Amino acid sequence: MLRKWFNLISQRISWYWELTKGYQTGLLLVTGITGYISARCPFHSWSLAAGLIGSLFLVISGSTILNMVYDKDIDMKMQRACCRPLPSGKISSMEALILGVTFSLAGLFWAFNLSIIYGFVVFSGLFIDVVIYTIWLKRRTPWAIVFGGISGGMPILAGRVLGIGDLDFIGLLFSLSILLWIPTHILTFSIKYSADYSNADIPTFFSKYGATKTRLIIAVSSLLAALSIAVGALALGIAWGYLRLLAVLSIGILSLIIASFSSSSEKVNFALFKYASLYMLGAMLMVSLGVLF
């Protein structure tokens, strides 16, 4: 009997974890930690560092869960999403809503207790992601991804703000780099799963402007994202060795973009989608190591 209950609880936790999109949440959390480390005060206070990680995790997870509650109807129409806990009926919408609101409020309470300005940045990310991006714009215009990018850039800005106690040019620049990186990630994804987005009646750049223009937007945004990170890294004064590694990472993603222009292969497109995440993770690692060492 005890084993049965343990299995049921473990299964439910795994469904909750799936609701948070753990990989996406983890990547955004890494950017927040990078923003904090970039202030050159890494973990000078373990309670502050724990607060950063805990509050960001709760708010990012909470906003993701709330988005999935609102998007349940369209997920049911998408082959890649129909087996998620909500559309498949494993978890009820009310249960997920309670979980999402609880996570979000707990994270915001924690964030405001750490710093008022940090709390406002974290709240802004939540509001833009859930209200402006998901509820208002996602089903209306492909340009909604701009606001998705702005919300995605808030964790790194929040980390920087918590570290230095104020907004500054470097924090805004790093936030901009995430905003510009989002199209590389999302637009390549929307090309691969264009049929799913069409079935769900979600407007995408691919459906409205075609493959060529979409890939051009990906190329331009990727180049500008790399430049933003490079300028931010230079402003921080990190060593040239780490800057060269950043350049190598940037060459890799630009090479894949060029390959996607010359070949409409789904394999190349998906490689670009996967590398975009690795690129951002690598860039965050280089910035952090460049500051620490």
Given for the second form:
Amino acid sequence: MLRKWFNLISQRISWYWELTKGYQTGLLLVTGITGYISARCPFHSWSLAAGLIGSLFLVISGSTILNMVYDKDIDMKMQRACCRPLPSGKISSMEALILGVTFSLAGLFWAFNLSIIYGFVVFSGLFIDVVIYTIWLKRRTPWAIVFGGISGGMPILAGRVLGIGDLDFIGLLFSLSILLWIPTHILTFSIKYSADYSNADIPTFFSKYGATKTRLIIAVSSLLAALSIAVGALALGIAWGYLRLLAVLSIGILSLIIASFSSSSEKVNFALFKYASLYMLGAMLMVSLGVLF
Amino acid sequence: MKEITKSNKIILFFTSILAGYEIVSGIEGYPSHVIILLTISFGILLLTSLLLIFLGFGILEQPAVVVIASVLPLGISSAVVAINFSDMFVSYLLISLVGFLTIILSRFVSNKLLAVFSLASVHAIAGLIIFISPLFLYQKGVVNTSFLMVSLGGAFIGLGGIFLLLLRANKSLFTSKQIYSLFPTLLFFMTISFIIGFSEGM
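Give me the form predicted together with its partner chain now, not the form predicted alone.
Below is the whole assembly, all chains and molecules, this chain first.
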């Protein structure tokens, strides 16, 4: 009997985990932690660090779950998303909605308790992601990804704001770097799954402007993202060693973009998608280590 | 056999971590021009490892990769010259640049022999410098034992280059599957050898 209950609960937790898109949430959480570390705040304040991680995790997961609830009909039409817990019927929309709202409210309450300005930045990220990006623009225009990018840049800004207690140029620059990185992430993905997006009637740059213009946007935004991170890292005064590695990683992403222009192959495009995630993770790691050591 | 096995992906991942570590902190004590050369060389090792993980062994057959790969021996050999034979550094750097330009230009001419010859001669000269200089310097007592690892790294580069060249010429004793499956291990040991050689050898 106990075993049966245990199995049921662990199954539910694994579905909930799937709803939060653990990998994407994890990457955004890393950017938030980097923003916090970049403030060079006294790291003995473990309660503040735990508060940042906890509140950001809850709000990012909450907004992801709310997006999934709203996008259930789209996911049902997409081959790559139709097996998710919501479109496959493993979890009801009401259950997911309650979970998403609970996570979001709990995270926001925690965030505002830590600092009003931090709470406001976290709330802005949630609002832009769920209301402006998902509910208002995603089904109307491919330019919606700009707002997806702005909300993606909020965790790093929030971390920085919590660390220094105010908005500053470096925080905005790091936030801009995430905003500029998002097209590489989303557009390469939308090229790979263009048929899925077309089935679900979601406008993408690829379907509206074609492959060449989409790749051009990816190239320009990646270049600007790499520059923003580099300028931010320079402004923080991190050691040259980390800047050198950052430069090498940036050359890697630019090489893949050039390769995707010349070959247009599916494999290179998806390699660029995967490398872009690794690049962002690496860049965040370089900034964090560069500040700490 | 262009796909990479999981174990080879793990080896390549560790290779990239090691190369990244070397770029960040392993070459800090050298003059700035040596740091630039070693950053380029270890950067190529790092990016090659990551691209192999994402794209598979097929990239080794791309003409652009052949050209970029030649920067590795040129960068390492230039660093060896800059550290130990500083008088000859500028001349060697010029020769290296001319060699590199010849490799690039030879890709645009239809004469295949010229392309192979330029590639082979640049690799041979750079390879010999990487392999022989540390032995010579050790014998003179200029460097310590660890710097001999640079020679070993040079031997690994040479071995990898010969395997790939023979494979391309269809004259290899081994199958492409055997050579490709060995390549990540070769890259890993090459990276470790250069790291020990440049970090501990001076």
